[in-house]
Every structure is written in structure tokens, then in C-alpha cells.
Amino acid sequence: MTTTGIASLGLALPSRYLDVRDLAALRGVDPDKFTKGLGCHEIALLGEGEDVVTLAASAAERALARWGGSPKDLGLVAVGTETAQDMSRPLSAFVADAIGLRGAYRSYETKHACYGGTVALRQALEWKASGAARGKAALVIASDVALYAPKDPGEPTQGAGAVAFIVDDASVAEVDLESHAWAEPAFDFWRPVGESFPRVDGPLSLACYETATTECFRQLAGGRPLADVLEGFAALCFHVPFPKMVKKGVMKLGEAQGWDEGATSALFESKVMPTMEWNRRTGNSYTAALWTSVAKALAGAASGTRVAAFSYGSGFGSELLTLTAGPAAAAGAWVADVEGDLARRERIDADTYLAYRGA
């Protein structure tokens, strides 16, 4: 039987950085509290002619071009994003624009803060498994652009990217239908219309994101010891903010456990480090961020081995996947989206950066 998931994956980073000591240094602030305090090392920034759709359309391109199939093969398209281009046209139908899609598909956008790019995910899925699809592919996915105002604290933590999937065939990675999901209303993280600048509040954002770690994965043990069900699994992906966020979302969950300090820190640097090392060069990516890791650490990965994925978006919704590698993981053909866009990236000075702000 044919097995629903990822069936391809593409990644896309726009073409200029800034190293986050460069910007301690303008804002007159010591580089460990960016580097050793939040885990930040760059900042992905936009060139001449990039933005959120055309880091969209890329991923889609290099998905599309090492799927099997063709855009006629597809019947829905869902981008997850919190960088809107317009209040009523979705970005989905950008993005058709930008890589000549058009026919009989269905078209839209999902909007829940850094989890949309899962929710659109989700719905694809779900999608196929209902047969809704009559054996049609969905093209997913989930870009973003963050910046915050400039000398906002946030600053240091800003990023772009995006990460394309086929929905279909599992060869990259079966996706399990059962998921784990927690929400509460909360303002923590929220931009109003209107509004060039996300607003933020700090505590409540990590006390938010720390109880959607350890419910979600209360439900994923299911009564059973969660370290015996972590066990089972190479990596597990979380929403990254910036990397120090999920280290201290993986302490308080090992503490709402009752684990020792130091077999958390284990877990964490064995399980959960290595999975962000995309992450750490390119800044949060918002609805990528996750998506990001996912990739990372599905690249390589042996048919058979499971990863768990922990989705957070602001306001507040998460939810808890698991995925399968499935035969086309070893190969991580992705790899080469990232590697390529890196290697060509051009590293940004101050001065030029404060001119790229307008400040």
C-alpha cells in the first residue's frame, strides 16, 4: 500500500547575510549576548529583487523539479505565511504567477503565526487521506520574511527562507496522520493591521511556547514514560525562534518530567542541536523555521528512522508530528537548495545593512 507524506522537498535562502557580532558591534552590545545568549550566528536577509514570493516560488521550483510528477499533477497549492502581500489575494496565488501554474487546483493561504506552514501541511494531508484528492499531489509551502524594528530585541534573531514539500507519495517521509495538538489565546507575539513591526512580549512568548512543548508531548507519551518514547526517535525538530528558546522549551519539559538537569542537556544536544544547524545561519524564518530543521534532519537519514516535529505559532496554537524516512531521505537531494544558497550568499557590512534598514 502507497503511503502518504513528503514525496520531495526544496529549500530556497535569499542572497545577503549579516553576522550577528557585525550587529553587536553597531548596536554597541557584547557579540556572546547574541551568539552565546540567544544561539544566533546569522542573520538571512533579502537582496535586490527577492521577497517572501520569490523565496516561495524558488523552494516550489526546486520541489517541483526533482518530483516525478508535473504541475498538472497537482491539485492544491497552500502557502503558510505570516509575510502577507495582500490583506484579500492569497500568496498561493502569487506564487502560481511567479512559476506559471494555473488549471484545476485549489489555491489559498494559511495565516496562524509560525504554525501556518504546518497547518497548511496538515490540511494537505488530511486532503489525501480523505480521498479528496482522486489521486492529485498538493504542492505546500511555508515562507517568510522577519524583521523587527531596528534596536528592537528581537533584532538579532531575524531571518528569511522557504521550504517547499509534494504532498503525496512518502518517499522523502511518511507524515503519521495522528498528531498532537495544544492552544490557548494569548498575546504573546502579534502584529495589528497596519503595523510594519511584530510587537512582542517576551515572557509570556516563552512561558506560551514552554507549555506547548511539554502538553504536546505529555499527549505524545500517552501515559507511558516519555523518555522510553523519545527513545524511539533520531531527532526531534522544534519551532526555532532562535535556538536558545528551544533549549529552554526542552529544560522545562525534562523538568515537567521530573528528569535529571543533566539527561535533558543530554537529550537536547544529542536529539535537538544538530537539528538547527541550518537554523543558525539563516535567523527564524517564521512558518520555515521548523520545516527547516525537519529538513536538516531528514537528510541522511536512513529509511525507517523517525522524527518528531514540534510546530508553535503565536497566539496560540502547536502541534506535535511524527514522520518516517522513507527511501529517499538518504539521499537528502535538498541538501544541495541549502549548500548552493549559502555558498553564493554575500555577507552584508554594517553600513550597508543600516542602509538596507533605512536607519
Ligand code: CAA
Contents of the next structure:
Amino acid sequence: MTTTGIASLGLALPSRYLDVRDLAALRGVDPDKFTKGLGCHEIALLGEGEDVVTLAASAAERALARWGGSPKDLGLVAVGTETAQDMSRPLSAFVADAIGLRGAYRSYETKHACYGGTVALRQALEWKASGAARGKAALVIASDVALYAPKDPGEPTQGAGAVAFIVDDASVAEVDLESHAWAEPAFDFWRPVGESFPRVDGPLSLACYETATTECFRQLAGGRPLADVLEGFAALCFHVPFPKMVKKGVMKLGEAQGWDEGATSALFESKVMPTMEWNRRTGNSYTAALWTSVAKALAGAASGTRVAAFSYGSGFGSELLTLTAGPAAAAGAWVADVEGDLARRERIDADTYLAYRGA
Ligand code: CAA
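If the structure you just shared is the form predicted on its own, then what does the corresponding form predicted in complex with acetoacetyl-coenzyme A (CAA) look like?
Below: every chain and molecule of the assembly, starting with the one above.
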């Protein structure tokens, strides 16, 4: 197989979680607001000794272990994150330290809020397709720990996780080189230098996300009826800040297209909702959130199955990618990463969460 794409996937989740109903009780909020109003269920939280680097390193080791190549075949290592450890040293260097990489490869970190991982993946795919890779492969990782200030409205949407890709042949999925981007400068969600938690304009972030969705899918349609184009896709994956937000984006898309509300809801239930099963267990993992959804959609997919992936990063930048499942998707080897991590993790209670957050 010579086509460029995703040759291997690995995922990693942290070892603890909080049920949002426990958070609701702690904060004196009706639990239905978090579960029904926002669509949130569980918040993945770091355990002892875990951080954005250990998550990224685990995902990378898992992707490398199920790939046919070896680290000396890598010509590029890129990490997309908004949980930077340093203003200068890239997260890719921290990960290389953790998993013992060194050699003839390009190493860097990309940043564009939750879109940063997609940027790294796109660059790796384009590097391969350009011929500059000269037969080498790329290791790309999206890794984040999403925490808001205690009692912030975003607290129930917190989460963490990492997804790693080997960009080489298209065993897992071919990614179309043509994609559909849309960007506009906005302050919808940002974290000033030196501050620990993001600042968020919630209503603006929703408006930006809806604009990005509408614009990217309009480009995908390319003048054809979008409903006809989407019939060719078995799954539509979105960046998942929290599931209700994705539903709002899809409903807005339907409104812009003049679809009947019931038809848009049916599309959401059949092609979008199933892709968020793992996201509901992790919470928002920023750069990794979309790719967790894509990994879910590809797992068990027959070769040739088409999947769309809409990436959104505050600030804001967005891009709609289209993928075709390859021969290794049906076996979905990476399901073991998620199921194993979910089975092993510990549920913490509100008091432990309070001690962890300090408030
Ligand atoms: N039972 C059922 N539903 C209830 C309820 C109850 N008792 N109480 C409230 N609700 C519903 C509300 O009606 C509302 O539903 P609709 O939106 O459908 O009307 C929903 O719960 C949320 O209620 P509020 O709007 O009052 O919630 P809030 O203001 O407390 O917080 C938020 C919402 C601003 C989005 C907050 O979750 C937040 O700040 N999140 C972080 C920012 C974020 O995730 N933005 C997303 C895009 S930015 C991005 O993409 C980057 C990224 O990943 C972060």
C-alpha cells in the first residue's frame, strides 16, 4: 500500500475520573444541567505522576508498538497541544525524552487551541505527500489536559486524553489531501501567558463554532446539495468541547441549509452521536477530542467507509477533513487502549476532587 494516511493509532486516558453528578452535588447545581443541558458524563482526571507528557508518551508508544516500522524510520515528530510545558521547549522534546527518541527527525510543537493537533496531522500528511519525507514516516500526537478554574461554568466540561498517529501508509485510514478550512480572529477562548486557566466567552465560542461548521461544510458541498454529499459518509465527527455544543453546531448547519429540524436531529442521532461515545467518558481533551471521536468512528469500519472530521480551535481556526477507512480499521486495535484505560481507572469522590483542585 503506497497511499499516504494513518498507518497506526494509539490512545491514552488518565487513571482517574469524576462523575459530573458528583461535581453537580459539590457545586450545588442540578445534575440535569450537566448531563442533559451540556451532555456531559465523566471527567477524566490525572492520577499520581501523570501529566500531558505521560499521556502523549503512552499514546505514542501504543501507536509505535502496533506499527510495522521502528523509531529510526521517523522523519518528523510533532505534538499539537494547548497544555504547553514551556514557552520555548516543544512538547515533542519532552515526549522524545520520555520514550527515548533521538535521531534524524524534525521535532516541533503546534498551537492553535483545540485545532493544534489537526494542524500537526495535516502538516505531516502534506510533508509525506510532497515527497520531502523521502520514505520516512511521522509520529503526530494530540495531547491535552483541560482544566478550568474551580467553579468556572466550564468545570463540568473538563477532561484529558491523548491520541497518537503514525503517518505513513493508509492501513488505518487514507486522509484526502483536499480539506476545507475557515478562520476568523476572535477572543472566544484564550489563556494569557502566565495564567493557569483559560478565559472563555461562552456565547461567543458557540457562535464561532457554529460559523466554522457552516462555512467548512458549505465548502465540502461545493455547490451540490450538502444532504446528498453527507449520504456518502457513515460518520460525521466533530471537535467535542461538550456533546450539546456539537448538537448545536449540527442544528445550525441544518438551519443554514434549510433542512427540516427533524431531519437534522435524525442526522445528528445516526451519524454524529455514536462517534462521541468515548468523549462522554473523557470530557473535553482539547486537541485530542476530535481525534478520539474519529478513532471511535474508524474502529470496526469496513475498508472504504467514509468519515468526516471537523476540527475547531478557538481563536479561531477550523478545518474539515475527509477520510476513508483502510484495511486495518475493521480490527480496530486501538479499542484496547481505550477499553483498558477505562476499565483500570479509578472513580474519585467530590472530597478527593476538592483536594486535587484546592477549592
Ligand atoms: N436541567 C436541564 N438542562 C438545564 C438545566 C437543568 N436543571 N439548567 C440549565 N440547563 C441547560 C440550559 O438550558 C442550557 O441548554 P441550552 O444551551 O440548550 O439552552 C445548558 O443547560 C447550559 O446552560 P447555561 O448556558 O446556563 O450554562 P453555563 O452558562 O453555565 O455554561 C458554557 C455553558 C458557557 C458553554 C460553559 O460550559 C463553558 O464555559 N464551557 C467552556 C467553554 C467551551 O467549552 N466553549 C466551547 C467552544 S470553545 C472550544 O471549542 C475550545 C474548547 O474546546 C474549549
